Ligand code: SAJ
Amino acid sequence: MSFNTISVIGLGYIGLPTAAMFAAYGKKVIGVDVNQHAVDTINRGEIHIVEPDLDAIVHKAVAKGNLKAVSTPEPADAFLIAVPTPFLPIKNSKDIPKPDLKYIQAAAKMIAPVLKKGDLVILESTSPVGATEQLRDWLAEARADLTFPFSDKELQNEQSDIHIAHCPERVLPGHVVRELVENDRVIGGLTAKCSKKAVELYKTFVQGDCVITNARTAEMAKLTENSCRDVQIAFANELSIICDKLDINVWELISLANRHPRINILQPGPGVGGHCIAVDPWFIVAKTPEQAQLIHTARKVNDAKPQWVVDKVKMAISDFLQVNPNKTAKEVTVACYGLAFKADIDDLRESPALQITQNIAAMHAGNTFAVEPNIEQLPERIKNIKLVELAYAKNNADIHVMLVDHKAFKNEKMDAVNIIDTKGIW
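The structure of the preceding chain alone is requested, in the form predicted together with this ligand.
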């Protein structure tokens, strides 16, 4: 077996489960992270993220001596880079966000000194087209004593010292442990030999197919998957706005349309959140702004949905005051149900539900309650919002805004009158 020691750079939502899985299958795994808290937590056999079933796997791997976390890379036979690829901040809301590869560059800088002849480097981070070649260039610059795979020199490549491939992660948060093993993998080597080596590595634990392509197609495949979902959700969100105007129940409409054998419309909501679907389509738009018209429009439709919900709440408050002329806006309480970026998770990052709740709190003179059964307290940066229990909000708020279809809310019968239901569960 040519891979005895595997190093995973970036021990977050993807890197840590991947590292733990290799360790569970008997590899010696060295996880690298710049976050000392993550390193210390993992070395105690614990985890610093929320992901079902992962804690037991990490605990066992660390106890067995198969997994350790460090801050500085050590030599290994394969390096997997699983760092974030966010976009650069934009100055104007009309600007197209551009990908920020600084974490990949930093990872390249970190591993370059310990690379040796025969090593495999895999980029797992979701990346714009061309990023794997850029990674190769950064590594080649740092290590002039080693040869790297350049696709215009195919013959010479078969002999290159270092092998490089892009193998995008595609697992769904909350189901990572199962999907890591069962999902098919797209393997995009810079050369055929790079792909072959990468397949050999993933076959350690992947039961799905490892399908070979080139690096650029693999990069685009991942962006395509998330853009496809974004466009489909935008369609559902646009329908919800059209139906609101035409006084049609969008949920009934979609369930009727979905009875057609070739129609499968997704569900509208308060907007698209998380660090993947709302980000990755921009990587395509930034690269080909002239061509990516539909993908760009979908982003704009989904990004505009939270403000549409806030405007609905504004209207509901003013209607409420008309019906209750003895009350002032200050005496009206709005309750928002759900803050996470999707159902049954505790992740508040890039959450449209949180954005809506904060915007309501900023524009509304009265109280804004939030009900979020998956968190115990609000992060300190969140001001003017009171975290309350479901029953309390139900009994004490005047306007109820359903934002996330958590199980706890689905099981609740809501018979209040002033409801704005962005998920169609009440």
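Output the structure of the form predicted alone; the preceding block shows the form predicted together with this ligand.
A lone chain is what you will see next.
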């Protein structure tokens, strides 16, 4: 099958680059999103996210007629689902967050009416184990006239009308365009034939290996990769708290320890953010709470780090007022540098820097500035924070909180006295 037309459901940080890449390699691509602003922006040949080199690819694909965005799915030969997988609301802060598959279910409901015999459906959304099978069940319920693949040997139907697989994205924000092409892909079909079809599709542009496994292992692979990173970051974050207590420079300590040929300690920070590392480990913990002890502990360590930073700011404000007794708390300005969840992107999802800045604004009587060179305005939901330029913050703030090591900040010399540097660059 040649997969002449490909539909991508969800045109966010993963869906749009994926759609653009297929279009760049000559496929007709229909992008689907419920966000009308995103649809309109893409159809103008522009992008609504920040990702290096993506704007030129989208512009060219739209101009050639290979890429269009719509709000309602249309018939295609392959459907890639790249929608969010958030958490269900929790009643108690001690509860284990559980994944919410409502957006995957909504995507299934959207594409079901236009499915036809021979189509391929791939779930790219990071998902808990069993989500691909759940997707199949939702589609099968909506389209009783079609047959769907089952992994159970007694029910397996290699000749099913619809082919379904899970293929998690494994790209780094800021490098998505390159990594989509170069990185290996894990392909987990519900049957061997499903996997074969998925490999055929991704080989349109993927230069890395397409490694075949089953759907459950593919789901767990992505969760494992990010949980491993989370555990490693938790070690670095816990080490930074210990070093602060013992009056040791954690950056120097890690540099010395990493001179050992078999040691590679990561750098600490204000917490862990983003739509993967801060989220995926909970999918494992929710599924196997009794067994995932280390993974659960790492999550708690990293989730607690933002409050530790806020407490350091409280202490800095108190110390500043002792040195400047003629001032009140309302006259003390705190500047927070960086709001994104990692350096040099505009993505605020699950960002500890944003959480810290909001918590400072909520507890502090004075002004709270935010310096984020990758966004032009703050989302409407964010209150009591003033977005300012770097130079303005340097000249007008009393306390400076380094949260994200953007290039713009690394190249800046900070002469201020009251600095809380969670990234070790000042």
